[in-house]
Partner chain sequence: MSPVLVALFLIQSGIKKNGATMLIKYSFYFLAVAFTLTCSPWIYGQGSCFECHDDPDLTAVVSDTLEISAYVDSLIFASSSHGEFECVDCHVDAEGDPHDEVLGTVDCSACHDDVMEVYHASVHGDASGPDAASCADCHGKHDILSASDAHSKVYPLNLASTCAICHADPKIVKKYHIPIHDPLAAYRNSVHGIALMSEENFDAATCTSCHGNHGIYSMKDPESPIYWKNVPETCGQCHGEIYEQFTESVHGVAVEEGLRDAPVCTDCHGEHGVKSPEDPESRVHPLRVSAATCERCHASEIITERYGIAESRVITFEESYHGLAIKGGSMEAANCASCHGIHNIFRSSDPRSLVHVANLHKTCGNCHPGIDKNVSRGAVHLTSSTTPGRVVKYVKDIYILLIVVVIGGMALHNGADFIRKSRRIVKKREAGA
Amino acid sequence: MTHLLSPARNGKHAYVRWTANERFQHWVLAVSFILLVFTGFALKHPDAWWVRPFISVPWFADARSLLHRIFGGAFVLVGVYHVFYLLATARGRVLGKAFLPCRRDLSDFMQNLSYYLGIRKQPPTFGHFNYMEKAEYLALIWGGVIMIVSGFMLWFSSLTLMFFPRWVIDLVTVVHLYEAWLASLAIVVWHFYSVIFDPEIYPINTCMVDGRISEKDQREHHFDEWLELQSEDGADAQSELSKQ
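Let's have the structure for this sequence by itself, in the form predicted alone.
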């Protein structure tokens, strides 16, 4: 079996969970998303208290729309590159398969629910991705597609009106706005908690910085994958001994 982990160089008892390429994709996505949220809501709520300090900047008021489109372009480009990465690279294809939902995810969810309700004494163990990480990733894809399609329809509204009646623009505006709210809340409430505010993670999950996960964290949070790695390492060692 091909694993997404590899031993970390210059790191004792650690694995590389994210490559430099994947960390680059993550940071471009994160920065473009945050700036899209800021410029988008600044356009929708220009008199909000958090916008006022920036309004005093001479060029900001006129540049909000342009900046929103620039950051939107960066978001689209990293999305297109990510699809290419998943389809055209060996690691990307393994990563994509690891993100796919499977029957076990439902079982893990039920076992985890039972654990939180006190019915089970131990939580379930997970592989490279647990069902929560898969759900968040799929929500990112679905939400990203909605935001990109609706954003382009609003950006090229004249072209949109050549094929659709006026009320479609109004509908797309509402969809774009509320999907932005949903995505923003999901990041703040769900993602930020899991990578920053979770007491077991705080103050931050350093994997997004150096790509590494310690063997302790790997064993605690992705035990099944860790177990497979130990089994394979043991089998490889036994194979080497048999050749001697």
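If the one shown is the form predicted alone, what is the structure of the form predicted in complex with the partner chain?
The text that comes after this line covers the one chain and nothing more.
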């Protein structure tokens, strides 16, 4: 089995968790997502304080609508590329499988809840992706598909009307809006917590910048995977342990 983790080339006690390709996908997604949120909610809330300064610019309305489609296009392209990446590359296929939820995730979730409630003394340990990361990834896929489909239906409304009565446009508008709220709030409450506000992470997790995770972080956050690596390369692990 191909490993999702490889030792960092030029650093000690670190692994490469995300390849440059994956980081590139993440940041294209992140930038287009944020700009889609801005240009989208600016339509819904033209009176908001963060829209007001732009409204007086005469070409803002047209620019906003054009930019939303451009960033939407970028979002779609990175999504399509991601699907290609998952299917056509060896690492992508392994990565895709690693994201799939399994029975273990449910028990991890239950154990973690017990830990939060004080029933268990220790939190569970995790593999390459914990249940929080898997949930977020799958939610992103789900939300992304809904946003892309509803977005295209609104963009090409004439085409939509060839198959549906007009009220479906209103339905799709509602779906596009509230799915956007769900996605934006999930990013703030879920993603920003795990990469910024988590007390063990704060001020920021830089893994998506340089792709690296330290030996220490790997052991603390992805213990099972760390252990797996040690048993496969017993000698190395022994020497590492004896050093500490």
